[in-house]
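Only one chain is shown below, in C-alpha cells, and it's the form predicted on its own.
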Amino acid sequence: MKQSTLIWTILMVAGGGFLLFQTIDKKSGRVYVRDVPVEAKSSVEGAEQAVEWTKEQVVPEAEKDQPGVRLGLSRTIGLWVAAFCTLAIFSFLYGDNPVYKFTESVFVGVSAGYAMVVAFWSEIIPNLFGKLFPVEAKDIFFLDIKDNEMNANLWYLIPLTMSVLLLLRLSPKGSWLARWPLAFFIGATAGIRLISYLEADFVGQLQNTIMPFVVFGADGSWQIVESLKNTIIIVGVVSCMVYFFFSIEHEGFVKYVSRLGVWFLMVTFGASFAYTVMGRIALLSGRLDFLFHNWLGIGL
C-alpha cells in the first residue's frame, strides 16, 4: 500500500469513527417537529368553504422536551441521505471510487428527470398542448386560457413538427432528419445571442471607453483617481486590441504594447479565477455547516 493511501485511509477512518462517536454520544442527527395547523378559504367571492389541514414545523432541539414537539422521521432520513451524499462527494478527495460514482450518477439522473418534468409542466403542457388544443387543456390540465384564445393556433404544429423530428436522432435510420430542426434551432440561437452580445458586449465596450484622460471636477480640480482611472482603462483596451491584431508584426513599439496587453489579459483571467473560487469556497463552507451545524450539532 503507497504511503499517500494508507494516510488517506487512516484520516477516513478515524474520521468515520469521529462521527459514529459523535452521533450516538450527543444524539444528534435528528430533526424534530411541531405539528402547526393551517387553515385557508376559498378566493372565489361568496364561498365560505375552508380547507384545514397541518403541516411539520421544524424547531430547534433545544425545544424537543416542549410538548408538541416529535421527532420527524422522514425528516431525519432526509437529513441523513443528504449527509451521506455530501461525504460521497467529498470522498472524490481519496479518488474515483464506486460510492462516489454512485452518488454522482444520483445527482445527474436526479436533476434530470426534475429538469425535464419541469420542462413538461412549465413549457410543453402551456406553450405547446394548450395552443394546439385549448379546450381540452383548459379541462384537463386547468390552464389558465382566456375565452379569445379557445381556437386552436396551427401555427404550434411547426415547432411540434420540428419537436418530433429532433426525437429521430434516437433511430438509427431516421437520425439524419434531426440535423434540420438541431440546425434551426443553432442558428436561431446564434443570431439572437449575436444581437445581445453586440449590444451588450460590443457597443457597451466602445460606450465604456470613450472617456477623457483628464477628468476635472465641477470645481475646476483635477480629479487624480478618476483620470488614472479612466487611463488604466482606455491602456488596458487598446493594448489587449494590440494583442490580438496579427495583420502586423509585432516588433519594436507595438511589441511592448502587446506585452502590456498581455499583463492586462493575465490580470483580467486572475480576478475571474479568483471570483470563481471564492464562489466555490463559499459552496464548501455551506456544506461543511450543514454538516457540522445540521447534522452533528455542532455550532461554528
Given for the second form:
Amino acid sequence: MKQSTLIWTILMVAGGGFLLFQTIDKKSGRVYVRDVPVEAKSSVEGAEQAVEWTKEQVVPEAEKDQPGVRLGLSRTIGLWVAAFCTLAIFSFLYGDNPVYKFTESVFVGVSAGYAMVVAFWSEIIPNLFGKLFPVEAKDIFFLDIKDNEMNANLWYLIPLTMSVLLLLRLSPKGSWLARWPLAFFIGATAGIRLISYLEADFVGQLQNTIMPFVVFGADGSWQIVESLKNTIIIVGVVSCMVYFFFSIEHEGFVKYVSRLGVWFLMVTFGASFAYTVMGRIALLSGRLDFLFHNWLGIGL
Amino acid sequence: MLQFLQNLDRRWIFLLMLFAVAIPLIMGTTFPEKPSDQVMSVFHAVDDLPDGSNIFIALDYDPASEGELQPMASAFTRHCALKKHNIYFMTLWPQGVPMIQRSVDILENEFPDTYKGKYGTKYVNLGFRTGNEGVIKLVVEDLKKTYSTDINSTSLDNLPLTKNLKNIQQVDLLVNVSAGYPGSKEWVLYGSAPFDIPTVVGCTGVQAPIMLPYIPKQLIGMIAAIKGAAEYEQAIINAYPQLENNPAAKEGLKRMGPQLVAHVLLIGLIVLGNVIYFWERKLGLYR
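Structure of the form predicted together with its partner chain, please, following the form predicted on its own?
All chains and molecules follow, beginning with the one already shown.
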C-alpha cells in the first residue's frame, strides 16, 4: 500500500469514528423542529378570508426537551447532504476526484434549475400569463389581480413573440430569426448603460476629482490630513492617466509621472488582492462554521 | 532545507490554512473591533433616521457568498428592526430569495413585537425580478411597472406599505448587499447617482475597490467584506447593548478571529516565499 493511501485511510477511519462518536454520544447532526401555526388574512380591506396552516420552525438544540419539539427528519437529512457536499467540494484541494465532479455538477444543476423555477413563477406567470390571460391566471394561480386589470393587455404579445424568436436559435433553419430580439436587447442594454455610465462614472467621477489641494476648515484653519488626502487623489488620478496615455513617448518628465502612476496602480491591485484574500477566508470560515457548529455541534 | 522548501507540496499549505481558520473558530476567538469612520457613516445613515422610516433593502447575493455577506445583511436587518423602520426587501438574484427569508426570520423571531404578523404593514418581500439593471431603472421610476405583485402574488395596491409607494425615490434610504453583477455598482449607476437616493452598500472584498470611488458623493458609505461586517456589528452593539447577549448578532465578529490567524499565516508564507527567492538568487539559480 502506498504511504499516502495509508495516511488517507487512517484519516478517513479516524474521521468516520469521530463522526460516529459525535452522532451517538452528543447527538449532533440532528435538527429539531416545532410546529407553529400560521394565519394569513386577506390584505384586501373588508375581506374576511383567513387561511390557517402550520409550518416547521427550527429550534436550538438546547430546547429539544421542551414540549412540542421533535426531530425534523427531512431537515436532518438535508443537513447531512449539505455537510457531505461541503466535504466533497473541499476534497478538490487534495486532488481532482469523481466525488468532487459529481457534487460540482449537482450544484450547477440545482442552481440553474432553481433559478429557472423562480424566474418562471415570479416572472412568466404574473407578468406575462397574468397580463395576457388575467381571468385564467386569477382562477388557476390565485393571482391577486385588480378588477380594472381583468382585460387582457395585448401589448404583452410583443415580449412573448420576442422570447419565442429567441428560442428559435436552437432550430437550424430558423436560427436567423433569433437575431431580431437579440439586436433589440443589445441595443436597449447599450442605450440604458451608456447614459448611466456617462452620468455616474464619467461626469460624476470628474466632479468628484475636482477638489482643492489645500483645504481650510470652517474656522479658517488649515486641514492638513484632508489636504494630503486630496493631493494624493489628484496626483494619483493624473499619474495613472498619464501611464495610459500612449500618444506621447514616455520620456523625461512624462516617464517619471507614468512610473508614479504604475506605483499607484500596484497599490490598488495590492488592495484588491488583499480584499480578495479576506473574502476567500471568510467563505472558508463560513463553511467550517457550518460543519463545526451546525453539523457536528462543536463549540455550541 | 532549500530543496525541501522548493518541493513543498501545496497541500501542506492548504492543511495549515485549514488549521489556521478552524482552531480559532472552534475556540470562538474574537478580537475587539473599533468601527472605522466609513462604517460609522453607514451606521449613522440608518440610525439618524426617525423611527419608522422607509428602508429599501436589496439583497443581491446567493449561498456562494453567504459566508461573507450574510453577517452584514443580518446586521442591516437588526439595525433597521431596532429603529422600527418599515422595510421593503427585493433581490435581482434568483438565489437571493432564501437570503431574504433569513432576514424575514430575524424580524419575526427576534423582534416579534414590531414585526410578527405585520407583513404588509411593517415589511414587504417583493422577491425576485429578472432584468438586472432594467429592473433597477424601473423601480426607481415606477415600482409597479415591474413589481405589480409581491412574492406571494399579492397586488402591491392591496398592501398598506406599498399602496402609495410610486417608486423608491420616495424611500428614506436604499441599502444594498451584493456579491457582484447585478449589484452595488448597478444600484449606484441607475439608482442613487441619477436620482440622488441616499444609498449605503455592503459588498464582498472583491467588489470593494470598485465601489470606493463612489464614496462619499454617490454613496454615503460602504461596508466592505467581513471586516466591515464585524465593525458594523460592533457599532450596533455599542449603541444597543441588548444585542450583546445575542450570539447571532456577532457572526461577523466571530469570523474575524480566523481572519487574523489566517492573515498572519499568509504574511508568514509570503515572507518565506521571498526568503526562498533570494536564497535561490544567492545560489545563482537565476543567472
